[in-house]
Amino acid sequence: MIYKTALLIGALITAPFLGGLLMGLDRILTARLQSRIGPPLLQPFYDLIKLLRKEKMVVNVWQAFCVNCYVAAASISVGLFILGSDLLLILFIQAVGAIFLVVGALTSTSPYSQVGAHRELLQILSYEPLLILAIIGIYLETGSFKIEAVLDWEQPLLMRLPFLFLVTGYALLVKLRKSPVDLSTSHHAHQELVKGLTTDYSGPYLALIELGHWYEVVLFLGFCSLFWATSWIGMLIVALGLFLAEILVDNTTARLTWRWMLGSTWGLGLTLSLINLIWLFLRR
């Protein structure tokens, strides 16, 4: 009990802290494949440090709740996974999240806000179903929705599961908003809705959207890395190969539109999935 406890505190600490030091490697990066010199490495932690000391300044009540409610749910969902919960439970969790942010915009009435959370919710629902289906997968191979049972297992399961993990890949392009699909809002000041989902927010609830976005990249990349769960080096070494591949890919494709994204990750996504399903179950 106490050692699960230490476990529990430690990942809510830790999670955000490798969240932003990945999105400052993200922001120099970036810069270098624009010939830039770009940010320091710290710099999401000196911008985060300076919404909080802002003013709190929000459009409704409404939309404080459910920023916090956003950020309680990504932390929880890390919690969960640190100690090896059910997935089906942990994205269930990171889902509501998502939808009180989604709520929180549709409460404003600006037309930035309202775009970009009509986006979001789009961008959601193509995910969503690929994230359960790759569950699904891991559940036919490993017999358990448990992270336990994946970290057990004697295999790595990218190899009885190839499809469902670049369609995974694929879902944690559109959950972190990287371009070909930033619909909702994007980091790249030439797309023509840039801040789109968060337009409304300023200073400390920013700077809590921020921090609940590290917690869900921390977990989504700790979600792909259970793909080679044999090793904990596999699995660093999986999870740090998606992120540079999503930010390659982020900095050298321009914006789809959302019935394109829809098609892809619905049309593409779906067929792979259900073809890896398929064989994995004719092998059972």
Second form
Amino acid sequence: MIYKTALLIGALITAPFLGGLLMGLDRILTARLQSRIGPPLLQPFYDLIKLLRKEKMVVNVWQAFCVNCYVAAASISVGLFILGSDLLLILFIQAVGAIFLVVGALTSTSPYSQVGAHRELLQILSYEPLLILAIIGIYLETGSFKIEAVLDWEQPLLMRLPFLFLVTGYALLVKLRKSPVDLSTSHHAHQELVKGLTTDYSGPYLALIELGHWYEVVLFLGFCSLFWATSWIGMLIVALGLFLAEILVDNTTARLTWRWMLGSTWGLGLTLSLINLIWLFLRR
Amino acid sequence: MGIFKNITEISRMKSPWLLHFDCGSCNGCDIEVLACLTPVYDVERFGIIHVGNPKHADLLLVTGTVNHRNKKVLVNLHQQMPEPKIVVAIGACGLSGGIFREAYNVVGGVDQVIPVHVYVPGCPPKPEAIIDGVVLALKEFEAKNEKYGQGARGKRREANKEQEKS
Ligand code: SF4
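Since the structure above is the form predicted on its own, I would like to see how the form predicted in complex with the partner chain looks, so please show that one next.
Full complex below, order starting with the chain above.
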């Protein structure tokens, strides 16, 4: 019991640090890919602290409420993940948080945040089914939805779920809001519409959104690392490799329309997942 | 408390997000501001991000003269920025109205409408000068930090009242 509590608290504290460092790495690599030097590694932390200490300004109280719910859901799902809980439960809690973010943006009347909210809904609609299918694939292979069971499985899941891994990587791209699917909001924003979802958030609330995003980054990379759960090194390599690939894709593609996003995630993603699932089912 | 204040101060200095408002400039100054973002100058090294949203911004860069039509927009943008905020006026036009000073619709420099902390002269100023101005503005944060560290909202109300009076 004590061990689990310590694990939980440790995870809740280290996850944002890890997430922040990953974002810093992302910004440096992005800059290097654009032949710039880029900000220091700790830049995301500077941004976060600065935003936290800025004046509080809200458009309405619901914004603040929704942001807090979003961060709570994101951190709870990270906590459940580290405790080896049920994958479906984690996914649903995370989805509730994501919906709260959308509701928060919808409460403001600004057209930019409205458009951003609608686009974020489409993004959730794109990646959520893919992740559920990936979890079903894991269930078909290991016979359990529990992370503990995945960790105990003696063969890397990647061997049996190659297509599902690809699809999960694509879902991660949508979740991290990387180009070409950075529709709802983007870290590389130079215009109003690009900031979408976060347009009406400022100061500490913007910081909280960022914090929630860090939790989610860690959660999703953790989920991806389950595909090589036989060794710690394998998990690390899979997660980091995927993250680097996402940065590369982010920098080599242009943002596309939401129709393309829905078409590609549902068309390609669902087809690949189904092929993999049917294959798993036949081999049982 | 001291250490928290220090961390805040460092973070503020290291992460100035800027909003650029073209207040009727001839576009010369705007191009120079945007040039700072290119790989040659790469202001992201200093954590500077060019945001298009007053609610996210710490620094307001204003280029061009203020006229009777856009002064309301300028005041609006300035009020939407959360404290602490700094205003940098860029170019001869932003400082005093420049060559448009005599025009019938021109109010004059940016400081006629909102408080300006740093002036960057030139027509247009070089990107180096603009970066210099921004760095100077960051020092201003230190002074402002004292004022706006606590009770930012009260200070804001006072500032708004003053603005209404004038
Ligand atoms: S200062 Fe010169 S370059 Fe800048 S807006 Fe005025 S006329 Fe144009």
